[in-house]
Every structure is written in structure tokens, then in C-alpha cells.
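Take a look at this single chain in C-alpha cells; it is the form predicted alone.
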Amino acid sequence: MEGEEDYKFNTPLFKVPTSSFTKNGFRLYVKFEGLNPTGTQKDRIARLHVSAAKKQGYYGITAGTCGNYGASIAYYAKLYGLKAKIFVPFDFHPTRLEKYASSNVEIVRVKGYYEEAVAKSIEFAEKNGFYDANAGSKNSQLDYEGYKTISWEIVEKLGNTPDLVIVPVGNGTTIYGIYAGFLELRNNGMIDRVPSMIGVAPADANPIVASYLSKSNEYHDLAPEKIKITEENEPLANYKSLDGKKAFEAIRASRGFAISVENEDMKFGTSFLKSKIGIDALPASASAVAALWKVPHEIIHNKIIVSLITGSQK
């Protein structure tokens, strides 16, 4: 754990050719998470919390997950000598969470969706006194500082601020943060303006991207029944955002807007990031590069556009 408490977020910033879009004329980048130690942008969080509980005297920590946030939790809860259980929907397909486990983490897999996995965690944590790092907790400030950071690198990076950052959405706790951080930037006189934040998921499967399409004025949750979920779109597949309200405001405060997008776009989007650039992206979160396809010309055009990028699996 040496060094651990003083380890800075520093993912790279890579462009992207344009030439290979039908109508080029904007500079494309994408931020890619992939590099963090367990190759998502989770890990900014997931230290904040264990190093929070490890600090406030906790034996162990907990967490509802997909998969991606679970593997973060369990890795630095092993790093910071804390147990972990890790709750997840009984048919997900956890890969990264699995390569992560390890004697100090128990993983319970759940009847339900992520939804019903994030209450399991909560009874527990209030049951056995664990630290409870979901989304929405009590302790989810530190969501916010940790996505916050995103923003920083990508300002510090560019060396200047993006019109466009596409972000894929699942609970909205990302997005939020990421805005959140351009805002504090802009009332420090950092920057002169905050970016348009684009959220992308499936519309079918992802209540903030559903909500902006109905065009409706405020979030609301879709019903557990409508939600179609796929091996491909798990990480984004929620009917209930635990910060859905915070993402819909921000999207709409920063003049942003959703997209939606298909399995297809997204393995799309892994193929092109491959072969572009040679990163390996996870299908969910190569939506935010495949949504370019679908977003009218004039609004692209002679944008500097960012994109945030996890790591694949493997």
C-alpha cells in the first residue's frame, strides 16, 4: 500500500482520426479509462472508499455492481487489508469483478436486476456494519471528487476546455461528476464555460437517455418489465438511476443532450476504437465514440469533442 494514498489519476488523452466518419471537420478525442489499475474509470471511487472506510475504522466494505465497480471495490479493499462483499444480478456477467477476487472478497449474486443487488448491499451494510460505497449513499460525495478529477486531466491535457464530452450513462454518477468538476473549474475562473455533456445508453435499457428522448422535462424511472438487458449493455442497464436526477440536470444545464444506441453500435464502436487507435474498449462504453454516427453534422462540426473510454475486459 506504500504510495497508495498518494497516487494520482493520470489517464492518457488520445486523438482520434476523423477521416473515417462520413462528414469529418470536428477533432475527436477520446479519454481512455482503460490504463487505471483495473481498467475503469471506477478505480477513482473505489480508493476514495475503501481509503474512507480503511481511515473511519470499518472491517469491511460493500457494494452493489454490474461487474466494473465490483472489481475496483475488490481490488483495493485487498490493497487496504479490508473485506469485501461484492453484490451482483444473478445473470450478469461479471468477468472483470471475477479476475479481481480473491480471499477477502465474497462475491452474492442476487435475484433481480442492479437495482435489487445495490438494496441487498445496503441491508447488509446495515446489518453487519460495513462501510456502504453505493451509488447514493451517504457516502457517495466522494463519487462526485472522484469523477470530478476527469475533468481536471482533460482540461490540463487539452490545454483547453472541449465543446462536447459524451459520456455513457448508467446510474448518472459519472456524467454528474464529470460536470461537477467543469463547473468548479469555470466558477474558479479556471475555464470560461462548461462543455455540453452528452449521455449515451440504450433507450430501452437506461432511464436518463429515456427520459431525454420522450422529451420530457425531468427524469423519471422506466418499469423493471421494459428493461431489455444484454450481455453487451449491462453496464448501463438500470430502471431506476441512483443519479439519474443529478445527470438529466446537467445534461440539460450544460445545453447537452442524449443518444441512444444499439448492441450493434456498440461492438461497432469497440472495432473502430481497435483498429483506429489499437485500444480495446468495453462495448458500453465504445457507445460514446459509436454515437457520433447519430448526432446530426452541424452540431459536430469544428467541435472539440471528448469521450470517455473503460477498458475491455479481457
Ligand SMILES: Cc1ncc(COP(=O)(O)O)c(C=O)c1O
The other form holds:
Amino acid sequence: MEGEEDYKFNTPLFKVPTSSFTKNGFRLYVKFEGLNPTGTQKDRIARLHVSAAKKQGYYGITAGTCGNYGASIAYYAKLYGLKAKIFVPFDFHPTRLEKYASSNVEIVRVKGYYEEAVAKSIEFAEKNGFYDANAGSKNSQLDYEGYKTISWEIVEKLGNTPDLVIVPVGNGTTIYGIYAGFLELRNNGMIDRVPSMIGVAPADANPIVASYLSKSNEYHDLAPEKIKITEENEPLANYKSLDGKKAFEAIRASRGFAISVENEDMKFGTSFLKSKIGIDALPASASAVAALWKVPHEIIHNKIIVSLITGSQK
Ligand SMILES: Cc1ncc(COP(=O)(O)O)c(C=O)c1O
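Based on the form predicted alone presented above, generate the structure block for the form predicted in complex with this ligand.
Time for the whole complex; same chain goes first.
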């Protein structure tokens, strides 16, 4: 695409009124990724992968997905004229992906969870010479590069470094990329400290949060048969987070923590954001705001907090 080298994502940072918290005295912002082309942060990495695939002469690109990443890959594959083969768990609800269906895109339903969809996609890439855009693949450095831009935009818009950055975690790729972005800014002398990174997901459906809450010193996978997937938590549901080790390290090294949320918290976060700033947030991502009701007040008092939020599938 023309002008590609100059392209910049640039989503808004909205200030959220905190007067409805019983104890306020902190500043809350949401980095609203709902204004990206398909409404999530995944656009930042899908664009890089599709562009790399095109430059490297690939005919097609493939990924396993809950639906949101697949929507981004489908969108950019059409834009760049590549074929996309997207693998999705059979029982998931990939409404966003279906919106970006085109003659360039084939959606394959897979028995099992996200991890099985990824396994099918990797197998397909190897057999058919498609570009592998899966998290944890040999191309995954582009994921971290794509997500680093979120940190740069936060610092640029805030004119400051936040104290806490709250991110919904699935594979942990996003939280790790954002952390890497802040580290890079600090190492270049642009900021003087790295914010504490806070990971949010249901502990019974995400090993990063489960590992942290079990007080383990390291990341551990969950047993597949133990995870509890719901329509709301699908984007965060993993038994093996493909960037789990990196995400766990980002949380620990930044003196952050992890918070478990339930479906009800996600729905509450969505209605809170709608009523306070009028945005339509995806419930899984709204957990990054709902989580604030679950932390002791001293942790957030006087802090500048940024929550990463994506758009609903509407
Ligand atoms: C809307 C949304 N938020 C957060 C995540 C979690 O991102 P990651 O897998 O990079 O941790 C996902 C993953 O699919 C997502 O779709």
C-alpha cells in the first residue's frame, strides 16, 4: 500500500470521571482501541504481519483466533490482496471476524479451544506455504513491535508516564509488547520509569492470572479440562498462553500484579464506560476498568492509571 512507511495508529486517550467510585483520588484514562479499523489493538500487529507477508512474496496468511485477531488479519489481507485462512474454535462467537468475511478470506471452524485452532493454522501454514501470523511463531517479533506503539502513544498523549497500565490478557502478547515499549522509552531516556503492568482475566480461564494468584514464581499452563470458557471471556481464555512467560515476567519486573475478573465484572465495566464516556467497549476488555473495584484503594490512590479498552462487536 502507498505511504505504508508513514502509517501511524493513533487511538485516543479518554479521561474517565472517577466521582462514582466510593474512594476516588486517582486519575483514570482509557486508551480506546475501538477506533482502530476493526476495533481492537490486533490491527496494530495484523497490519505488520500482512505487510511483511506481502513483501516476502507470500500468497496467503493464516492464524488461529478467538475472532478478534482473525478480523484484523481478514481486513488487512483484503486490503493488501492476500488470501487469509483463519481457524476459529467451533463453539466460539467470532461476530467481528464474520463482519470482515470476503472472497479473500476462508474461515475454518476447529474442534477444541484457541490452542487447537492455532495448531491447525500452523499445520496449514507448513503444508501450504502460507505466512504464519500466530502468536509465538517465528514472526512474533512483529507483535511486540506493533504493541510498543501503544506505550509511545500513551506517553505522547498523557505528556507523562502513567503509574499503572491495566491490560486484559489472553496470550499475554499485548501486555508484554506494551511493557517492552515503555522499557524502550526508558532506555532511550524519554521517560524515567516503567509503569507497573497489571494483567486482567478470569483466573479459571487464563494461566497468566492463575499463575500470579497461586503465588508461583513462574508462569504455568492450566489443564485444558479445567478452564471455564464463556461467551464474554472467550478473547482471554487460554490454557496455554503463548506469551505467558514473557507476560508474567513483565508483570513481575514492573512490580505489577494480576487481577481475576468474572463475567459480571466485564458486563459492569462495559455499562460503566458507556454511561461515563459513551464508548461501546467489548466486555472482555472492559475488565481492565472493572478490575479497579477489586484492588485495595491504597494501591490506586493518587495514581495515574491507563486501561486498554477495545470496541464491542456491534
Ligand atoms: C479484545 C481483546 N483484548 C485482549 C486480548 C488479549 O490479548 P493477548 O492475547 O495479546 O494477551 C485479546 C485477544 O484475543 C482480545 O481479543
